[in-house]
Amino acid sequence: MENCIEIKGLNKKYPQFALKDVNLTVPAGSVMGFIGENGAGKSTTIKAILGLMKADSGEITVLGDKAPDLRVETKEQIGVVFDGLAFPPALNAVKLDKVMSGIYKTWSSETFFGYINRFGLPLKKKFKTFSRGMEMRLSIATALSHNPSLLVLDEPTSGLDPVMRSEILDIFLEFMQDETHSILLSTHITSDLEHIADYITFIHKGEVIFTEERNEMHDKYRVLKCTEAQFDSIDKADIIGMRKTRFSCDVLTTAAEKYPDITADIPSIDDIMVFYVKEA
């Protein structure tokens, strides 16, 4: 399979939002990083992908099969964690081991509690009394232990602390050894996503901006710390997007070679992003 997701023409029309046109694809045995502000459109395109909503036009195909009409079989073969816990609070990890063992065919009770020992989580806790991060550890750990073939993780390291974020990323890489696996992974902390991800889909206000390959991006761009006298001598047809201070600005740019003169800096994923939101 050279592709586990494809979009195509993605449409979905809301009161106050749309997604437009949206078109995506993740090959096989690759992460895609999909970063956008919030109301962006990243969790409505996660749910289009799931078949959890169903769209106005388009098409989705996961795994070879088309959403939003998926097989059971093919949604055994995708681990999913959303932006908050999706169990029942009254539920203990013991307790969630047995209802996923009767749902899932594939399910593996030791390495669900594998991971909840890796993890540090209680076993007869009540998931009510879980913090936020213990809640994501949990999330993971379930999605962890159908055997899936692919992730789709939204904010999956939100509410962790530095040290969890680094321990999950490392499980994600784990997961990534067997060269037939794939995720899709949407989060605010980019710099998650210089680690893991080998592309980069933007997503500002319902249409996708671009899709690079991690690694050339940093090849690609560049910001150009310029004075006055400095902006006015680039062409505009140069400038992605630009940031004025009192004493300066800064030029977002795939051009840089042709201002040798101009002091040039490799932008963050941040920084790429909030500049192409500025343009727009």
Given for the second form:
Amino acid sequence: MENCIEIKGLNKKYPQFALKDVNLTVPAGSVMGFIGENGAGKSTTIKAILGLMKADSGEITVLGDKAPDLRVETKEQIGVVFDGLAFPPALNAVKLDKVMSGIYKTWSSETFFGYINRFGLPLKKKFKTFSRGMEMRLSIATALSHNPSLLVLDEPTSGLDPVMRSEILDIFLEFMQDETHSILLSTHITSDLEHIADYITFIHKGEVIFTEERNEMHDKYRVLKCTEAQFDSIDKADIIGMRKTRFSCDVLTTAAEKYPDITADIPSIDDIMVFYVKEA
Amino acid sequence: MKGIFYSYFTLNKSYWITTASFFAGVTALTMLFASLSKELEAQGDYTLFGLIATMAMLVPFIPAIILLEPSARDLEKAMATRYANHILAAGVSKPQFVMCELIKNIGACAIGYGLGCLTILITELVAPHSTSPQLYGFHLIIILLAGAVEWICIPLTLKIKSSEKAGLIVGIALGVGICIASGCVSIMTDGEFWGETTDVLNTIVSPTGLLIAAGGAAAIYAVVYLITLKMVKRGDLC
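And the form predicted in complex with its partner chain, for comparison with the form predicted alone?
Time for the whole complex; same chain goes first.
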């Protein structure tokens, strides 16, 4: 299987929001970072991938199976983390283990309790007493405990402190040691992606703006720090986005080599996202 | 599916405890009503006898009604916490998800009917000849219809995300429906239908009555199952 997720021409219209012709491909054995601001369509796209909503049009293939009617065997191979805890707050870790062992055929209690121990989570404390960070750790432990080959993660590191975020990212890297494993990781914290993502897809107002290889992004994009006179000399077609400050003008471009006299910086993923959003 | 039932039983423990306590209380009360009604009948106080006998007939339904209550509430909570999404994204298919809801409903009906029969049986043992064998049939009819009504609440809960509102809508619709139907029958028969029906139990618990109730309940179950499945397939539950 070349691609573990393939979305072609996905459209879904809601009264206040629409996904417009979304195309997304996650090659097998890779980590796809899925970025965009709040309400851009990341969670809706993830719901479509998991078969939790029916698209108006388009085609979604997950691990060779067509969504939304994914086979149970296919679902068993997908580890999911939703944005926030998606378990009854009256349960505790011991009871959740029993619930999940009755839902997933491939559930491993040993793996689950291993992660619970590793994340320092209590066994018998009800989830309603958990902090946001504890909820996310529990969700990640659950997603990893049924031997999945694909992880679909919606904001898995939000609410975690930097130390725990780093540990979670290490766990994702461990997961990726198996070359057949893949991750679709939606996040606001784009610095996480600098560490693990192979590809980045940016979605804005329900439309995919770009999908790029992360390493290529570093070579491709530049922020030109220009004066007003220099800005006027830039071909408008080369400007992806711009940000005016009091003394200068920052321009995001992929054609920096055409302007050797202008100072060029390498933008972070955050910078690229902000430039695109401001321009749109 | 096992996991869904495990969480259902774990999360609704208070309902099972309440059912058990009410079963004990209801059985005691039914025995009391049955004994009282026998005495009142012997004394010739038919007004009070009628009231007490009706109470003795209806009180055993309470545990069944309590048992039917948590399924829609459980679904509402599962949607509110997005647990429903997790289940559907996990190793459970959409038809299995709906089937679980159906099994919860039918299971509650079966256990509720069993408890009701047990109450009648115990009452009969304690106060012989105080109950009628027709009560078992009457119980079956009422529980079949109560289960079907509760089952209607499931797609409504999916739609409006509130089991209480769903119950209210179904309750009002049912109440208004029964009132209109009763009124129509009364007008058409010039009030004679109700006047002639002295023995309600005999009228309802006939083979035809049982057949109509079973057929009606089966039709409701089938139609609502298909509607619920369609809604779950369309998605966007949470």
